[in-house]
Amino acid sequence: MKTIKAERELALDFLRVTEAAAIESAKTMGQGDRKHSDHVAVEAMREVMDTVPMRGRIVIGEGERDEAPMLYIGEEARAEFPEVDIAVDPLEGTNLCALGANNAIAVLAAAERGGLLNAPDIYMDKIVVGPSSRGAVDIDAPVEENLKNIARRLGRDVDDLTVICLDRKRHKKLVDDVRAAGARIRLISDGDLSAGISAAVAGTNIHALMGIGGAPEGVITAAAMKCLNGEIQAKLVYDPARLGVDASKVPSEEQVMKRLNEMGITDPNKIYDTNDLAPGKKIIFAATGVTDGALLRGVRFFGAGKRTHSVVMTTDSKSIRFVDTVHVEGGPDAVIRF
C-alpha cells in the first residue's frame, strides 16, 4: 500500500468483503449448523475478495491448503498492485451464529507485505486493554496487580472494572483471581476477538480481556489495537496441562516446534506485544456484525434487501468509521427501511 489513497480505496473494498461474509452467514443464524455457517461465510468472502485490486497473500486464514479449499494460509488472492498481507476470519463465532447468540462477526485485517505475523493455529495467552491502560499491564504479572494498574489509569476502583474471558475450564484460576481482586467478570462462550476489541473501546463497559484463545485471533486483535491505540500482550501456549485438555487432542510439542520453525518463529516462549503481532505501518481493519453485539449490530433482513453495520479502521489515515449500509435488492418501487 504505497499511498493513503490506496489504503482508503482498499478499506472500502475490504468493507464489501466482510459485508458479504456477514450477510451469507447471517442467513444461517440459529440453524444449529456451525460448519455450514462457516462454509458460506468463507465462500462469500473469497468471491468478493477476488474483485479487490491487490496482490494479496493470506497469512491468517482457514488453515493449511490441504485443510481448506480457499482462504488458506499462503494463498495468493490476486496478482495486481498493491502487495498486501491479509488475515481473515470469515465468521468469528461460528457457534454464536449457529445458536443465534450475540457477537458473531466477519472480520479482515490487512497490512503491507510482512505487516502481520504469520501465527500458527495454536493457542495464545492474551491480555488486551484500551488506550488509557496501554503500558500499565504485564502479562506475567499477577492478575490483582494488573487490575490495580488498570484501575489507577482509569481513575476508578478495582471493583468498578469488568474483565471478559472465555468460559473454559482452563480459566478457573484466572476467574478466581479476578473475583478475589474485587473486579467483575463476564464469561463468554466464544468470540474473544470481538471481546478484545470491546476492551479497547470506551463505553462498552469492558476494561480488559484476559485468558487463552486462538493465536490467529490474537494477530487480528493486534491489528485492531494498532488502529484503536490499545494494547495486546500475548504468549503462545501449547502445553495440554495449561489448556486443560487431553494431550491426544492437541498437537505434540514436537509437532508444534516443527511448525513454529517452518513459520520462522524461533522462540516459543517469546512475549509478543502489539507491534510484534502486527508490525505493519499501514494497517486496515474491517469487521461486519453477523449477530448483535456490544460494538456492532447484526445483519437485518427486510423485503427489499438487508442492512449491515460495520467498522472500518486504518492507521495511516487515522480514521475509524462505523458504516451502516442498506443493500437494496428490490426494483424501483422498493421500500427502503432506516
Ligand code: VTB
The other form holds:
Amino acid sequence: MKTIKAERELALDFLRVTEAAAIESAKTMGQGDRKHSDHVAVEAMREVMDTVPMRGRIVIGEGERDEAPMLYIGEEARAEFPEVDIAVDPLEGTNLCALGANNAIAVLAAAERGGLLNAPDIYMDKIVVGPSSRGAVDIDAPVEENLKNIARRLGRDVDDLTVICLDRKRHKKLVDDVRAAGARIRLISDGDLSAGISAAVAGTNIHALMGIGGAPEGVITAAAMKCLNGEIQAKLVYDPARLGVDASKVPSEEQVMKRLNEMGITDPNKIYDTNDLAPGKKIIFAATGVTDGALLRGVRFFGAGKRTHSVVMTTDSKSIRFVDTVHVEGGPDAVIRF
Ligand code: VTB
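Form predicted alone already given; the form predicted together with the ligand follows:
Let's see the whole complex now, leading with the same chain.
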C-alpha cells in the first residue's frame, strides 16, 4: 500500500467485500448446508474483491483444506495498483451459519506485501488476550499461571475471569486446568477467530481465548490484535495424539514438514507472537456479522433491502469503526428503517 490515503480507501473497499460475503451467506442461514453457505460467501467475496483497485495476493484463502472452488492461495490480479497481501475467511463458522447459531462472520485482513504469515492450513494452539494483559501470558506456561497473571493485570480474582475455548475432546486437559484454577469457561462449538477478538475487547466479558483451532484463523486474529492492541501467541500443532484424532485424519509429519518448508517455515515448534503472524506495518481488518454475535449483529433482511453490521480497523488510523450499513433496494420509494 503506497500511501495512507490508499490504505484508508482500501479499508472501505474491504468493508464492501465482507458485507457482500455476509449477506450472501446469511441468506442460507439455518439451511443446514455448511458447504453451500461457505460457497456463496466465497463467490460473493471474490466478485467484490475483483473490483478493488489493488494487486491482491491471497496468502490465506479457501481451497487448501476444504477444496473450495475460489480464492486459492497465491491468486494475482491487476498491474498498476498497490500490492496487497490478503488473508480471507469468507465464512468463519460455516456450521454456525448452517445452524443459525451465533457468531458467524465474514472476515478478511490485508497488509503490505509480506505483512501476513503464509501459514499452512493446519491446527494451531493459541492464547489470545486483550491490551491489559499484553506481555502477561506465555503459551508454554501452566494455565493457572497465565490466569493469575491476567487476573492481576485486570485487578480482579481468577474466578472473575472467563476463558473461551472450542468445545473439542482435545481440550479436556485445558478445560480441567481452567476449572481447577477457578476461572469460568465458555465452550463454543466453532469460531475461535471472533472469540479471540472478543477476548481483546473490554466489555465482552471474555478475558482470554485458549486452545487449538485453525492456523489461518490465527493469522487473521493476529491482524486484528495489531489493530486492537491485543496479543496472540501461537504454535502449530500436527501431532494426532495432541489433536485427539486418528493419524489417518491429519497430514503426516512428513507432509506437514514439506508444506512448511515450501512456505519458508523451518522450525515447526516455533512460538509465534502477534508480530510473527502479522508482521505488517499497515494492516487492515474488516469483518461483517453473518449471524448475531458478541460484537456484531447478523445480517437483517427487510422489504427494501438489507442491513449489515461490521467492524473495520487499521493499524494506521487509530480508529475502530463499527459500521451499520443499510443496503437499499426497491427503487425510489424504498423506505429506510432506523
Ligand atoms: C477451527 C477454528 C475455526 O473451525 O479451524 C475449527 O479455528 C475447526 O476445528 O474457527 P475442528 O477441525 O476441530 O472442527 C472453526 O471453529 C470454524 O471454522
